[in-house]
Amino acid sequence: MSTVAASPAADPAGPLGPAALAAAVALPPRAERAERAEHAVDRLRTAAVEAVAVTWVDNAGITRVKAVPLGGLAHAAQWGVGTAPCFDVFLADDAITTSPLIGGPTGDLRLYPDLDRIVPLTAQPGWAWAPGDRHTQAGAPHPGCQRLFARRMEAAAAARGLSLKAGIEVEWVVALAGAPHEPPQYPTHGPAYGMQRLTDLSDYLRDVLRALGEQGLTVLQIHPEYSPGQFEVSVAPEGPVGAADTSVLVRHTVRAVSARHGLRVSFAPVVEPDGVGNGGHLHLSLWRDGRNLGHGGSGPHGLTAEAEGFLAGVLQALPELLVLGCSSPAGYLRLVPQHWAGAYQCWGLENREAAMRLVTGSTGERAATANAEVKCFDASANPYLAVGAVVAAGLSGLEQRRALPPEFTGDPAAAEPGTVPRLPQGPAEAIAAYERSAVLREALGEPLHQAVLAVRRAEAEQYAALGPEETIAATRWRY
């Protein structure tokens, strides 16, 4: 897919050696953390805080929770609050797998709350919400800690003297509350992109831009989607792990306020059979010393050498970055052509059926907003893993000096073919890409990219003989 001008060894952790690394991920001094936590409490009290919910992304991508009342989150930022390891086996329906370093009932872990993400929750009156990472009972970070892989990799950029910016769109379907075995029903029935149906929940929508606001959250757009009863939102854009604790907190308010009204959301790949699903689209822009390098450069569409060879990283890798970023089998129904979903791995200005679309922004404000999407990309992911694959695969790229190969305009769909490759249409093939990738394995580490594989290959078996309406209706309402 793409081609390499030169082709030194790929090492994603770059000049950052393993000590740099683990101080990039490594706690502070608990007597830091005492001090940080007094003032954390001091704050929230007067917000009228009881508890925090503490979470963290599994590898099927279920968001878990502990919660500690106010009045022991500083024990919690100095000790942790204890979770078993076998987590990272969950899968999506709360059956647990086994893998050969993380698995079984014996052993703990302290979940530290990142004290400088702590945001009470407007929907919830009373709580907070923190992400928070995962160590061992001695203080060393948890191998298997995927929001700790995400920092690893935003600190290998970092070591190269590059930034990202990121940001994951969020897309839902509303549906009116039932059981959880029933399809859903919608509380609007207005057209796709529709003003009947922002009119229909006009109420619902500005609590959820209020809530979203209140939280700290700069929103950029809110609107209708294609499906019935489907909407996006869309924030502003942040680095790459704190993109993907937005991403965890836009969800947890949406389906709080949803709450709220009576209603109930699904994130699910897909929600009715045929129908276009929820993407969990992910933007990213390269910055070096505050300048955009995906402008004002020599390469397709004013992309710098840097940016191209960035880019080109990532679509390589998309058929194994599927296993992180496509992450249950239900994605692959969503990923299909003429849906807007990028199934074919190639790369266009403003083509929404490609995996990756390059987006320039207007003409006088692209030095500041031009940008990649990747498109193939759903909300069954953990966006911690999603977003620190890609800057993995991103940087073998830039390490490589790859060439982005030629634009494709137009719907590959409708190419000759076998001109432009399909991604992968099931969990099988994108399991294989994903066991041959030397760069996801080196990037994530031993026991992470086995606890992924291990997830990945139970729920491909989980769901083998599932038809899509079956599939569909099993993890309708998981995500």
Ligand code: GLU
Given for the second form:
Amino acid sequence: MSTVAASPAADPAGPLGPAALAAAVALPPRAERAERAEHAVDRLRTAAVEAVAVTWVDNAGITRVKAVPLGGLAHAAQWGVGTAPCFDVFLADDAITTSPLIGGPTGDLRLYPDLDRIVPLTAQPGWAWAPGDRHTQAGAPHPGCQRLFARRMEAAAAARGLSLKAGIEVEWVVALAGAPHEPPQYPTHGPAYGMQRLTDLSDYLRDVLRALGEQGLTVLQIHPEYSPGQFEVSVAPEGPVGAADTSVLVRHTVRAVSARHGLRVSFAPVVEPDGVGNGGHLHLSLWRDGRNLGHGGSGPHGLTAEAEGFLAGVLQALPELLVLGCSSPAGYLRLVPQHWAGAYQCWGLENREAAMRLVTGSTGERAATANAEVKCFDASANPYLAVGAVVAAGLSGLEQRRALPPEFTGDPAAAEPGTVPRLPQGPAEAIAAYERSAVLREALGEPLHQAVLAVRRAEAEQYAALGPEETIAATRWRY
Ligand code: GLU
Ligand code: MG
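Write the structure block of the form predicted together with this ligand for the protein whose form predicted on its own appears above.
Okay, now the whole complex, with that chain kicking things off.
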């Protein structure tokens, strides 16, 4: 069954057919880009910006960058900035693998800054940031561009009259500056969720909040988390691509503020052996005509049939979605029972041990707040791949009118063994599920599907012989 079949759209090939696809990811006309860049340059000059960092996130989950001086922004907006296709097969440690359809030493791509998202960076004075989309030199969408993939999935939902609100929670561990091989020394020893941590790092956390706010983000909350030196910030939901952009911006803002305070950060899945890790939980709600489909329906906890089908599609696809939602092999050290990471393939209302936690919110506010949280993802994920793949799996479930299995209440680890399926416990199992998934293969397209596969296989091989401590040490300061 196709993810994208059965649409009443005018495009005979459906909402992801050639015409709809092209429209979703096409570059606006060059003259328009030039004019908009001029306005952007004026605005950025007033904000004392001297250079713009244009980022994309690779298939290993690492944010890569090309920067231009402000005087070069107009040219970059019209012609893009050169980037090599080999980045599609980079691993997190900068080793490079191969994939049959993409990557390799020849060729060039053009990285176009998204002028709608460009913003001066508070903690990097003189700098602005923009997420980039990758196109070919001929101006065609690069089939390996992860951000364009997320855009296509957002467009696929829109073609059905659906929109999504998404938000990615960012958890991180902050430590005193040190060498890459050194384990963390913490700047606070306050208890989990303790006010002491906030007091110890009060200027730092205020600066994080200030920077995020000045960069146009609405922070919902910030708090100390469970692990030593761990904190979390959540921001207001937005469309899937916007939410992925925001998660990149939030992470690099936290990193930049930390550096100004003489601190370093880790967004790696696990920082301390056996500790609770850093999640990258994805919240999402499905909307039609301004109505939250997760509320006021006749399904479980008020889900409408469409929202239930969508969530059932996501829940069922979680084993293969882990390939996109947990890039690093280290993610499987985090994804263990009784660590609030959602290691079981089940769902439950406010169940923090379920991979999918349903959140209705408070009585009276539910039409706005009802959403689902995919808990099993971590921050080694490329957020564009994670969010786009979840939308693809959800739309497939919606089209098949799937129903959710019975809800699971309580701790799945305490249930009769075998009652609740565990999610994959290592990369090999997730990779096998990903290879079987026709939905993901079709949604990603063969070149991107294969590039991700090549990167996952190569990293799985790199870590196969390493024990947990070595895996953690190798990944701790990479993300
Ligand atoms: N840090 C936990 C994780 O690895 C999540 C804690 C929470 O529920 O916020 O996902
Ligand atoms: Mg948390």
